[in-house]
Each structure stands twice: as C-alpha cells, then as structure tokens.
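The chain below stands alone, shown as structure tokens; this is the form predicted alone.
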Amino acid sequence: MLLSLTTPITFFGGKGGVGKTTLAAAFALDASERGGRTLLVSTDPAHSTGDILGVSLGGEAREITPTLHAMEIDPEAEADRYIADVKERVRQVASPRILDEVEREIELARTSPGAEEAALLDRFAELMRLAGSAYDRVVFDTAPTGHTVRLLSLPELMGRWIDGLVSRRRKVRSLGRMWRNVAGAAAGSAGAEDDPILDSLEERQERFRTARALVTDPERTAFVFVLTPERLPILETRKATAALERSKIPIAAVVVNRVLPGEAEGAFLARRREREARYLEEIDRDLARYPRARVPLFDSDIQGMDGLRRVIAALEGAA
C-alpha cells in the first residue's frame, strides 16, 4: 500500500522518536530503486538521516545511490540565508542614510517568532518544484508533528498575508507615478519603472501560491503519518489529521511502527501484547479513513542499505 505512492512529493510526519526517518529512508530507497531519481529531505532538527544512511549530510544534496540523493536543512542556516538575501535586496533601493536602521530591523526579525518557519516554506517551495524535474520524486522526513502541521499550513496564511503587501506596493507605486506625471521634470525619472521591492514580492507571491497548490493536490503530494501503537502518538496524530484536513492537504497513509511480532514470548510481552492490541483497535477505529500499514518491531537497529531493505520487505507484507 505504502510503496505503491507514486506522487512525486510525499511528506513522512509524525511524534518525535516513532521511527518517520527510517520510514522515510526506507521509502525514498524503494522509490529510487524501482526507477525514479529521488531527493531524500530531513527537515528535522535531530537530523538522523545521515546516521541511517551511514553518511555525513549537509545543505545541499548528497549522491547516495546514481538515483538517490539526500540532504538536511538546518532551519536555524536556512533563517540567516533568508535574512541575508532579504538584506541585500533592501540594499538595492534603501537610502544609505535609513540603511543601517533598516538592517538593525531585518536583524531582529530574525529573532522573531515564525522567522525558521518563514525561511524553511522559503526551501521548501523551491525544493518542492524540483518534483517532476531534477528529480521524479521528493520525500521529506519532516520535524515533530506540531512544527510540521504549522509549517505546511504556512503556504495559505503566507499567501494572504503577501497577496496584501504586493496590493500596498503597487499602490505607493501608482501613487509615485501620478506625482512623476503632476510634477513633471522636478519629480524626477530614473528608475522609475524599476521596483527590486515590488518583484521581490511578486516572485514570493509565486512562490507560495505554487507551493499551495502542490501540497493540496493528491496528484502531486501526499502525506504518510507514523505512529507507534502508543497513548500519545495516536492521541498526537488525531490532532493532526484534522489539522491537515482543514488546511486541505491530502493525507495518504497511517504507518503504524514497531508492532511486537507475533513470534515475541514472555510474561512481560504477553502483557505488552494485550495492551498493544487495544491501541491497535483504536488506531484500526479513530484512523479508519486512511490506508493503514503494520511494520513489526526488529531484533536490531535499522541502519544501512541492507538495515533499509528490511523495512521495505516488512512494508510489502504489511497488513
């Protein structure tokens, strides 16, 4: 069920520690092996991917296999790239006499809440529209739930929120032209017609529009939670659906991790067993709308190609 996605984005969600990085890993290692370039992205702050890989990643994409590669965003340089491009375009229009106050105000902003979020939609966007050209599929193993259900209702609230600065813009510009056309020569001509602001904004408008439309398109993009057969993953990855649900963003599937198998024994894991089995009713009940998938528990870490390959035997059995 899992495998058989064929979107060229697929996000991987969950609470931290229910094992979305293996899935994700093991899922882009499946895609890129049944024929499609693929692009593995960790957005997660713990940043494990490369531990399960058994490379060192960074920024920018990494060749693991001739048809997979992989990275991890640190949120934390993608908000300083952010806040230096946005200083260097205001530098192209601002008086140098207000330019070091402005910059003292981009600075703090960098400090602000939703100023990582901002800049990660940012890296998002672009990576996003990588699907379908430099690569045939995309996965992201993105941050804890909470952060990532934020993140990907942003492309909405952004949206509006630069639809009403591109309106203000091109406001104070016709404004400038009626005084260029009523004053005449004193007002001034050069660079009349070039606005560095305005296309900014236009571009970023761009931006975000196409990344709404991509994560709301399950043609395009779908999105997999992972969850354990634990209290709080299925009390947090209710929440969640929902939230995504409003915000219209396809949801795919519902791994459930590391089930105890069947061939388990013991006092101890008959008992483990017995509980394990309520959380799974409930998961069957409450996630009943959703494709569902079982992956058992392993004797040992996943780690490797071959530690992969083993989750992606167990995701063609799963039930």
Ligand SMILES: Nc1ncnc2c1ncn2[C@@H]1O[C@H](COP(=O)(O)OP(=O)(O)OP(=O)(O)O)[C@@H](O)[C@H]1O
Second form
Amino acid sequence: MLLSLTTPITFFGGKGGVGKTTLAAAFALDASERGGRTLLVSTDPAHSTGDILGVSLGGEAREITPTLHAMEIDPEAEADRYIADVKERVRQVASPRILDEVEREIELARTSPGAEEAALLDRFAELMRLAGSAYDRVVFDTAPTGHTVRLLSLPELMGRWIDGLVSRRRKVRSLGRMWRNVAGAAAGSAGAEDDPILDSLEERQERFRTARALVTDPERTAFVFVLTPERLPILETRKATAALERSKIPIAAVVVNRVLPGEAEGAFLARRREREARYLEEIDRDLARYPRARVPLFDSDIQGMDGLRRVIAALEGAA
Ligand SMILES: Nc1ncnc2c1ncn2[C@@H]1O[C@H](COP(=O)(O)OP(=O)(O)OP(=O)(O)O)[C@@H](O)[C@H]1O
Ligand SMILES: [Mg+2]
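I would like to compare: after the form predicted alone, may I see the structure of the form predicted together with the named molecule?
Entire complex below, previous chain first.
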C-alpha cells in the first residue's frame, strides 16, 4: 500500500517521535531499490536521518547507495543564505545612496514572521523540481505536524505574504518616484527602474505558485501521515489531516506505527493491547477515507540498512 505509491514527490509528516524519519528513510530506500534514483531530504534539525543511515549529512545531497542520495536542510541556515543572496544582488545594482535603506529593509524582512518558512519553502520548491530531472523521486521527511502542515499550506500562505511584500514594495517605489519628480531629481534616468528587491520578490512569487501547483496535484505529490495508536497522535492527526484537506493537499496514505506485535506476552502488554485495540478501531473509523498500513513495534530502535529492511519487510507484509 505505502510502498506502491509512485508519485515523484512524497512528504512524510506526523507528530513528534512517531516514526516519520524512520518511515521516510525506509520508503526512500525501497523506492531507490525498485529502480528509481531517489533523493531523501530531511528538515529535521536533530539530524536523525544521518543517524539512521550511519553517515553525517548536510545541505548538499550525499550518496548513500548509487540510487539513494540524502541530505539534511536547516531552516535557519536556509533563511540566512537567502538573505545573504539577496543582499549580494542588491549590492551589485543599488546606488550607495540607497544601499543603507535597502539593507535595512532586507534585515526587516529576515526577522518578519514567515521569513524562515519562506526560505525553506524556496528550497523545497527547488528540490521538488529535481523529481523528474536529476532524480526520479524526492522524499521529504518533515518536522513535526504543526510545522509541516503550515509549511505545506505555505505556497498558499506564503503566496499571500509575498503578494503583500510585493505590493508594499511597489507602493514604496511609486512614492519614491513621486518624491523624485517633486524634488526635480532625474526620475527615469538609466537604471532608476531597476529594483532588485522587487525582482527577487516576484521571482519568488512565481516559485511559490509552481510549488503550490505541485503539492496540490495528486499525480505528482503524495502526503503520508505517520501516527502511533495513542490518544494524542490520533487527535493531532485528525486536526492535521483536516488542515491539509482545507489546503487541498491530497493525503495518500496513513501509517500506524509501533503497533504491539501479536507475539508480545504478559499481563501488562495484554492491558496495553486492549487499549491499543480501541485506538486502532478509532483510527480505522476516523481515517477510513485514506489507505492505511500498520508497522509493528520492533524489539529495538531502527538503525542502519538492516533496520530499514525490517521496516520495509513489515510494510510489504501489510500491503
Ligand atoms: N516501529 C518501531 N519499532 C521500534 N522503534 C521504532 C519504530 N519506529 C520508530 N522507532 C524508533 O523511535 C525513535 C523515533 O523515531 P523517528 O526518529 O523515526 O521519529 P520522528 O517522527 O522522525 O521523530 P521527530 O519528530 O523527533 O523527528 C527512533 O529511535 C526509532 O528508531
Ligand atoms: Mg524525525
């Protein structure tokens, strides 16, 4: 069920600690072995993707196997990189007279709400484009739910944010032009119409539009929700799936992870299993509209390729 998803782009989301990173890595490994060049992208600041794969990862893709590459991106670093990039572009074209003012404006944008998300989304958009070119598939392991849902609805949200910035920028510029006219300065002289900020904002506006079109297209993007059969993850999943549906982001599958295995024995586990059975029923009822898979609780943490293969085998059994 999960392993038969074939969209070029797959996102894994869910509450903290439910197994997103583990399942995204297992899924990516399986996808890469079925013949598709696969890129696994993690936005997890805790670097657990690298831990699972037993390598250290950074902002550039690293080869894990010939068909599986992986990277970890850091939202803060992305935002800083983006700001530095804009500043550099501005420095090249802005006149020294307005440079200070423009730099202040950029700094302001860096600390304004949404800047980090915008930078991260920008990077996502860039990586999403690799699905179908440098890679056959790109698998995103995202940060815990609240954040993920926000991020995925971002093309929409950010679209508005950027639209706001663009129109503000346009206003500032037309005011500036008016002022120059009144002051009798050489309005319209060569280069006066260049606006690197506006250009970069508009470029971004366009990228968000493309990203939005991609994440809402079920042929291109699948969103997989991971949860455990427990009260809080169920509540959070209910909210998050509703939020994604509102954003018109299709949910392709739900994975129920850490289901107590049948062979586990003892009075304590029997009680737990009873409770779990109720939660599993609740999940089956609540999330009936999505394809579901179950992964058992293993007797140890999942580490390395062998660990991932155990997860894949469990998913194959659940198919
Ligand atoms: N089915 C399972 N059986 C046993 N251990 C598991 C199982 N699934 C995940 N784990 C272990 O649980 C821990 C958390 O899993 P993982 O890092 O995948 O969760 P996460 O949702 O990515 O967490 P975070 O929200 O912090 O990013 C890891 O140590 C992992 O090895
Ligand atoms: Mg994780």
